[in-house]
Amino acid sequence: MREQQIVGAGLSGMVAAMNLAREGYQVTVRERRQTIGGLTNLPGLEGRIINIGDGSPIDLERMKAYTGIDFAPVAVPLKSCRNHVYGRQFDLTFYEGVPTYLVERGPRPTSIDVYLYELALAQGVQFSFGDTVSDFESLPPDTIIATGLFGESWSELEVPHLPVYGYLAMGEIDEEDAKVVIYFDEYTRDYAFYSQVNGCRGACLFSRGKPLGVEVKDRFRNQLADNEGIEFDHWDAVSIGALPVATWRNPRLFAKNYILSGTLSGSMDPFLLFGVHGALVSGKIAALAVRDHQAGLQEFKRVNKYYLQGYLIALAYQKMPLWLLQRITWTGIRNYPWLAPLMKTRVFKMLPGFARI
């Protein structure tokens, strides 16, 4: 029996996992925490747990069939959400032919780490945890590395990456439902989110390159509490990582003798940033490459097709004056009742592997 390792019980390295493992592989993932979705060593959250939802488009009967698991039993359905958009509120209702969900992350039994993780242990996946990779070059050829938004993989592998920063305030509420609210504001050419799902809620305001003030995190927070009553007792500055968004080269299955997956592997919509999709997608892929590397790369190249596209659109969006910006936004979301159904799908084609899974 051949064994694999893997570095990173994240989405991605447990979809390999599985995947390896019902080909007979005997699977080792190795975790740096000492749970899943357990305390973290995240610059400014040292020593805490990172529970909050994450949303992406998804269609799970295509995703079951691609990945060979079932995600509906931790993906909730989100059919609508709020914007707020340099000063005007757009309440929008999601396209019913794209489907969007919700999913928790973080330790919790409802969380969709914790699902997976019960899963590949079903499946005869090993976990070592507590345990951390200070040395890749002792790693063997073909370790699958996804150690996601986190950790040194970055430099040592000489992925090209940007740093990421922000403000994350985190809880939990009474209230069931699914909810998001978005922020598009003049003090971040990204975005500010809340979203809430499974009784766990969280706030987060980010940007790529570059520190945010503390007085834009103040700014956020008023907005939260004076238009949706939302507050939270405690904001943490963090820095949140790094994102394959460096260059449009940024996606590459391969470095030195190892396959990436995950985030690490550049699959992720390189203008709003969703990754789960891209996550889930890239696990499968990832064990593909162990078995063919030729395969892998053909298959890989094929789900992150339109990695280009979004990079020159998040370059425009980045450079673009604020009045223009503003205004084409404000247009866009305007339009999107009418302009979803005529697109489809092809409004969420910059997310690796999606329609095309």
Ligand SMILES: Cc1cc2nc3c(=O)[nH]c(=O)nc-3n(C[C@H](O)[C@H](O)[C@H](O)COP(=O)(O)OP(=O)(O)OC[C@H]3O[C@@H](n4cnc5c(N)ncnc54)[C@H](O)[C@@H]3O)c2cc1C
Second form
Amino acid sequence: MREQQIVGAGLSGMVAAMNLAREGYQVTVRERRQTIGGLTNLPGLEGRIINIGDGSPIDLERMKAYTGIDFAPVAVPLKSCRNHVYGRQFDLTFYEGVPTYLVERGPRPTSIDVYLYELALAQGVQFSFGDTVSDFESLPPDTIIATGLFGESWSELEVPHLPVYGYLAMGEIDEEDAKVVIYFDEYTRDYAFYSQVNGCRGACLFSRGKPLGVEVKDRFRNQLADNEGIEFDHWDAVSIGALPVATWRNPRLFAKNYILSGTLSGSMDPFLLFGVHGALVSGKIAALAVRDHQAGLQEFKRVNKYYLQGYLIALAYQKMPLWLLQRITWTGIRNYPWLAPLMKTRVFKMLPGFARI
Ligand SMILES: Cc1cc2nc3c(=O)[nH]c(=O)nc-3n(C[C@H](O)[C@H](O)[C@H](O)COP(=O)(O)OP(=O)(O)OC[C@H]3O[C@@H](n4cnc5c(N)ncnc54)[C@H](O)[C@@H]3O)c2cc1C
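Here we have the form predicted on its own; I need the corresponding form predicted together with the ligand.
To see the whole picture, the full complex is given below, headed by that same chain.
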């Protein structure tokens, strides 16, 4: 039986593992955490678990056909969201052509992480927990590296990246409904959001490339409390990790002798930074690349075709004067009802694979 190592038991690592196990590989996934979705030990978050809802557009039927995995049991539909855009509030009902979901991340039985883990175990995948890979040179060629935003792999594998910083708050809520509130404000050229799903809730304010002053956290915290009545006991200043948005050539399937997968491979849209969709799709592509480098590379390029477009939009957004940015964003969001059909063909096609699987 052929053996295959995968580093990282996150979304892309587990999709890759299952696809290879189905084809008869003996797969071992090496994971730094002690349990699935457990303690991350991110700088600033020692001793805390990231248990939060990640939002993403996903076409569940096409994703199932592509990866061979049915995500419906852990994808909670999200029909609308509230946006606070430079001081103005807009409630949007999502365009039905772009089905949107929240997936819970973390160690609870309702999370996507635990769901994938159990499916992978049932398919014979082996896991080695508490197993931090730091000596990449010792890995066999074609090992899949799927270490996400976390850790040292970016520098070790010489993958260009931008650090991402933020403030994070998490807790529980006595409410099952899924909900998202997003803030675009002058304190970050990215955004801040609150999400709740399956009774867990979290808020995250982040910024690519630049650490944020503590006054920014206080401002967001007050906005959430004043506008939405949402409060948390505790906020952490976190170094969230690395993002594949440092250059227009970021996406790459191979580095040194290894196959990359998930966010590390650049399978993230560079503008809104949705990482879930690309991670699921790229897990499948990494498995394909184990069998056939050329076929994998071809598929990787096809799926990431719109990266450059997203990169340039993100660059313009980061550099634009604030007054212009505010006007463009307000106008766009006010005209959302008739712009919505363009979301599928223009905006979300930048998500790796969204319009192409
Ligand atoms: C707070 C937060 C909120 C987010 N919100 C959203 C959202 O709303 N929508 C969205 O689309 N995306 C969101 N993301 C991004 C999304 O979570 C990631 O892009 C996605 O999980 C990437 O999947 P992956 O498979 O590449 O990595 P992950 O799912 O992160 O898995 C990587 C795994 O590798 C392990 N690992 C790392 N280094 C090593 C090592 N050296 N040795 C062994 N194991 C290692 C990690 O412990 C982890 O289990 C968010 C991220 C964060 C942190």
